Amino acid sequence: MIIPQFAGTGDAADIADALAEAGCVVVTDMLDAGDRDRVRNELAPYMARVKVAEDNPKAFYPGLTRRTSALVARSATVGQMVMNEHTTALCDRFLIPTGEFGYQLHVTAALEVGPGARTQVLHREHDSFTFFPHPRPNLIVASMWAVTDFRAANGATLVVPGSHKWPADRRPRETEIVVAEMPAGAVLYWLGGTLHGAGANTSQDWRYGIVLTYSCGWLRQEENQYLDVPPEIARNLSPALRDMIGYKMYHALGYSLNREVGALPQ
């Protein structure tokens, strides 16, 4: 199976149908050159602080890679990306049936994969939610935004189309692992049950991508948004973005007495 690909002007229902079938899809022309420059400039001070460590083959995250999170607090451009209409349409399709009416931002991370970085172990975004049997319901919609070109040689994301429908003990054959090559400005979407991981960077280039994932509103967020985007920052965000990072109630969950940034109990 290949990774379906659509233009950013493509029909939202067709994109969602392809994601449902393959568990992954690429949408091009989502982030123009100006926005790519802005997001890199906004995050540059934080990426510059990251020490590039040598690789530990036993570690989940490969070495020779820069990573930073708390992106909503650090980049206005990322805030706009979080609320992208294609993304929210996919979350409406896949997360509302599981979460009734609510979903939230789950993880934000900027990743620069450096020359010599190894292949990451294939994994699923919803691996933390072990109380659901495989194949699990749709709990997470994930996205990787290509700030630079993603190529096989520079560590483009590896995905296994169709693996979101597999039982837990099914392992992919080498021929079933596909390289998600895509131009700068494109976005790779995948469902929480789809096997994926960073590819090996055998080039001399740094591959730059931004991960934004979303989960049902009743789940614990993988990234603690309330610490990474504390109230003094959250109160200056748009109401829609503030809700998306979790400053809202889901039924009786998540109330706060802070009238400026929290949802009051009814």
Ligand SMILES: O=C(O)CCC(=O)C(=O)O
Second form
Amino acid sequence: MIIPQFAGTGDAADIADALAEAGCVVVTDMLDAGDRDRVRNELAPYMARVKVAEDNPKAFYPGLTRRTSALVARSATVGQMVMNEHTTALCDRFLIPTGEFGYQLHVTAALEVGPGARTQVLHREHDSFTFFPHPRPNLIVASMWAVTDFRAANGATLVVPGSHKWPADRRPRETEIVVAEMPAGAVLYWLGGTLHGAGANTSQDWRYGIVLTYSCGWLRQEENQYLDVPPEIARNLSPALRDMIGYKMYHALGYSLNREVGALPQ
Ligand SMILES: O=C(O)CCC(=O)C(=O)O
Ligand SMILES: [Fe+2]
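Having seen the form predicted alone, could you give me the form predicted together with the ligand?
Shown next: the complete complex, the earlier chain at its head.
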């Protein structure tokens, strides 16, 4: 199976159908060169602080990588990316199947894979939600924004198309693992049940990607947005972005006396 590919001008329903079928899809021309420079510059001071560690073969994240989070607090450009219309169309389709429920931002991370980094263990984004037996319902839409070109040699994400429909114990054959090669500015989307992980970097350059994932609004977020985007910062975001990071109620969930973001509880 291959990874279906569309241009950013592609039809939202066609993109969603491809994602439902393959469990992954690439959409090109999502972030122009100016935005790529902007987002890198906004995150550069935080990335510069990150110490590049040697590899621990047991760790989820390979060594020789740089990672930072709390991106909504740190980058206005990420704030725009979070609200991208292709993404919200996919979340509308995959995270509110009954039309009743909302969704939220789940994880933000900038991930640079450096020369010599090993392959990340293949995993499913929804594996924290052990409450649900396999096959789990779809709980997550994930996106990887290519800030640099993603090539087989520099650690492009590996995906296993179709694996969102597999029983839990089915392991991929080598030939079923596909490299999500894509030009800078493209986005790889995948579902909560799709096997994936960062590829090994056998090149001399750093692969730069930004992961933004979304989950059903009744789940605990993987990244604690209330700590990573505290009220003093959240109050300056657009109301739509503030809602997306979780400063809203979902039925009765998320109740707070602190209705005015940034005000003290009465
Ligand atoms: O860096 C990548 O290509 C994949 C990262 C990933 O799967 C994750 O952070 O959960
Ligand atoms: Fe992942």
